[in-house]
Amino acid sequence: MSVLTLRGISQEFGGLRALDGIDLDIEAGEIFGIIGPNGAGKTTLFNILTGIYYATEGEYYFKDQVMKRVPPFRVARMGIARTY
């Protein structure tokens, strides 16, 4: 069972497409890393997952719940958070 599922996640800033159709499934108990060079969209993806940004396209599910436009404080209460 997937704990986190992303389907077609895309993000645009003006004319710049930072993420383009990201699909991802993370299963319970799985350890997963996001790597890439500067400017690859890693922080943008985390900002979408934590509710800081709302994806331009696509949607994601956390424990089978649609996370469309969920504000950051609710995302944190559900157990998705980041640290700096």
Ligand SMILES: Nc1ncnc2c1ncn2[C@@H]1O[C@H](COP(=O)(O)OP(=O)(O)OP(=O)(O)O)[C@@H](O)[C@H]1O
The other form holds:
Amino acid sequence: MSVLTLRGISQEFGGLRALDGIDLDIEAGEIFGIIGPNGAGKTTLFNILTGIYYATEGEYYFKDQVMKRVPPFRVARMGIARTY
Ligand SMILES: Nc1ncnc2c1ncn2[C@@H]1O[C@H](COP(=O)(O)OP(=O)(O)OP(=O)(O)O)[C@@H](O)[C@H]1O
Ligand SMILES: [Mg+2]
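Same protein, different state: after the form predicted on its own, show the form predicted in complex with this ligand.
Full complex below, order starting with the chain above.
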């Protein structure tokens, strides 16, 4: 079962397309790494998954719930946490 699903996640900052249609399925219990060079968009993706930014396009689902404009404190209560 997928615990975290991303469909077409894209993020634009002005004219810069930092993320372009990210699709992911992460299974419960899976350890999933995101790698890429400086500026690849890793932090931007984590910012979207934790409600810091709302994706320009696409959606993500956590435990089958669609996460549309869910603010950071609600994301945290649902069980998604990050460290800096
Ligand atoms: N708030 C913002 N406003 C404008 N551009 C941004 C913003 N945040 C990130 N960017 C741009 O989006 C792109 C992706 O940046 P991001 O910080 O997500 O990359 P990263 O993979 O985390 O890089 P690093 O390995 O250096 O941490 C870069 O071109 C960056 O300059
Ligand atoms: Mg980063």
